[in-house]
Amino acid sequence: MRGRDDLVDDLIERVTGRRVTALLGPRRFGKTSVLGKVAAVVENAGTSVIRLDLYETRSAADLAVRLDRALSTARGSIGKRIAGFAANASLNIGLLRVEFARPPSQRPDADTSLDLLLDVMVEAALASPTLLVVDEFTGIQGVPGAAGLLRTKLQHHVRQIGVVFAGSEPSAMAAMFADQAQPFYAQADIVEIGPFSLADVTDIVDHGFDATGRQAGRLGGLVHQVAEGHPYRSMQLADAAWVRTPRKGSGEAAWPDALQAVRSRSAPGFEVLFAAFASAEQVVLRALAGGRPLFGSTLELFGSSSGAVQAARDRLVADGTLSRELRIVDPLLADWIRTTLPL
């Protein structure tokens, strides 16, 4: 993984200091593999990871099967001592999936078992080096209650475990550590992963060039001015890029190709999405893509109230559509806007 040092050795250093960290980031930013940079690094020192992924996570059977999955597939020494706990609390652990679809009178119950497997997580971490990662942890606001459970579990023992949070919607999940009506408010530290920079990008590209016998030329630059340093699209444009250069060709040479190529791809997806936007989000993104203010002549424009376009923009704020600089995230989809809909 490349361009993503200085934040994969900053995390380290917190987990390793033991203060609780929440990772910030639009959806495809790479959090992801910078957590698992960070839990490999931490392995190899001879501490033990559990990864609990609370995407869409939507009631507290869902809950207690996603964290026996993550428990049944934790990283290093801790498994064995997770098993023997587990046992000792009647739980089979790994296969509570198995046992929520029997008929419901033979199911455990799901507050139970949840429970129990906070304990067991704890008291199995408080034995073994471990760092705990919680992927898209928004997740947990689906199942009431949850957030103060998990904080309850774990507020004694943090300077015993590692943890990391992180979220996919940088809105909600910053208000979940500063809302003081929010069960972890104020318990973590708050760092965000940003875009590329242009030296990150030009350095991935022409690394990945030089490599496999290609020049680059001056495609790193190009990538970085349509991509805007997004990590998935500069990936993609300047995949798109490669696969069209020859040996010891030049990948300047092909991407006006590749652009068209991507753009050609992803436009039906594009359509599809933009379509399921409220009318007033719609008159919101064309007009950030655009460059136009929100309001004034644009509401004009469009015939939309100024009480809808506000409310559209926080919507698209919260849900990672918007940053809060009010910038569209994916720069593709700012890019399909203003070549197919233009004002």
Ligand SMILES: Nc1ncnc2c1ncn2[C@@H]1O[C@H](COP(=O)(O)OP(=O)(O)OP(=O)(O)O)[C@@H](O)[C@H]1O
The other form holds:
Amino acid sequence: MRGRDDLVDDLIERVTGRRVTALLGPRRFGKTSVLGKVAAVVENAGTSVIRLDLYETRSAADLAVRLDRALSTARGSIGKRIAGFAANASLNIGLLRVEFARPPSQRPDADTSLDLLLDVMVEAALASPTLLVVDEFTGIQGVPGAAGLLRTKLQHHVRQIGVVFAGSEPSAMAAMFADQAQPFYAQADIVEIGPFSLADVTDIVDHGFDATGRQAGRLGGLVHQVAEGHPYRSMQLADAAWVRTPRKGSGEAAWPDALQAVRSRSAPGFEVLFAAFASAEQVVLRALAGGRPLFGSTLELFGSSSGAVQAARDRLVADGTLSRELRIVDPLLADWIRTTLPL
Ligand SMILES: Nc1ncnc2c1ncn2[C@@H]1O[C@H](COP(=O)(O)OP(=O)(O)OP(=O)(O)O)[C@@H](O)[C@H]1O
Ligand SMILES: [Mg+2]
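Having seen the form predicted alone, I'd like the form predicted in complex with the named molecule now, please.
All chains and molecules follow, beginning with the one already shown.
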């Protein structure tokens, strides 16, 4: 992973200083990769790491199983302590999923298991330097009361345990820390992960081509022009050019074919994705992709009401399809809309 040195350093400083931090950014911007790097660095320095992924968590049992898995795969010296504390609580760590698959009368109670697992996590983390990484934190909202419970378990220990949260729906994630009604209100510093700069992309592309005996030429700039700094799209386009570049060849020469290939590979997915948007959302996306104003003549063109368009715009910002500045986050989706549905 390249191009994120400043962010990684900043996060390491924060978690080492025990400042609870929330990393926010759109989908596919590299949050999980950055957290992985932070985890690897602190782990090398002797800190244990527990990684909990809450993507689309559905129930207390689901959350308990994920926490059980996170504890059973924790890295560093904490593993032994977790096993010890869990045994004291009669928890068979790593096996909760199997236990939940038993007939109802033999199944453990999900809320009790969750409570016990959280206690084990906190006890073990207090006994040795630990970083808790919670990815896709907004997923916890799928389990009523779980965010409050986690807050209660952690609240007196955040000076001792490093905690970093990450999430992909920027508005929902920000609301979890900025909305007074939420258990984690004002509990974390918010750090945003932004797009790659032109310099980042050029550095990544030049380095990748150099290191494998190829020349990038102007490829970095060409990638950046289309991907607009979107990290995953930048890497996807650069990779498509790389696989089409023979040893000693030039990435720049492979660019037209690479772009074409990525466009046609993504088109079927975009078709399905676009069809699933409500019609007012489609109007907003088409207007923004085509560089039209959202209201006025656009409303006449599509016969939409301004109330519906406003609500659709807000939904698209909330789910991360649009940035707060009302740009379509995925540049290839915007490109697909422009070419398939020109205005
Ligand atoms: N700094 C980077 N260097 C190389 N590749 C990167 C970098 N950042 C992101 N990527 C690419 O983008 C992809 C998405 O990254 P990652 O999964 O870390 O993002 P995310 O924000 O956690 O995404 P999601 O919203 O899907 O959870 C990676 O598989 C990788 O290909
Ligand atoms: Mg992720």
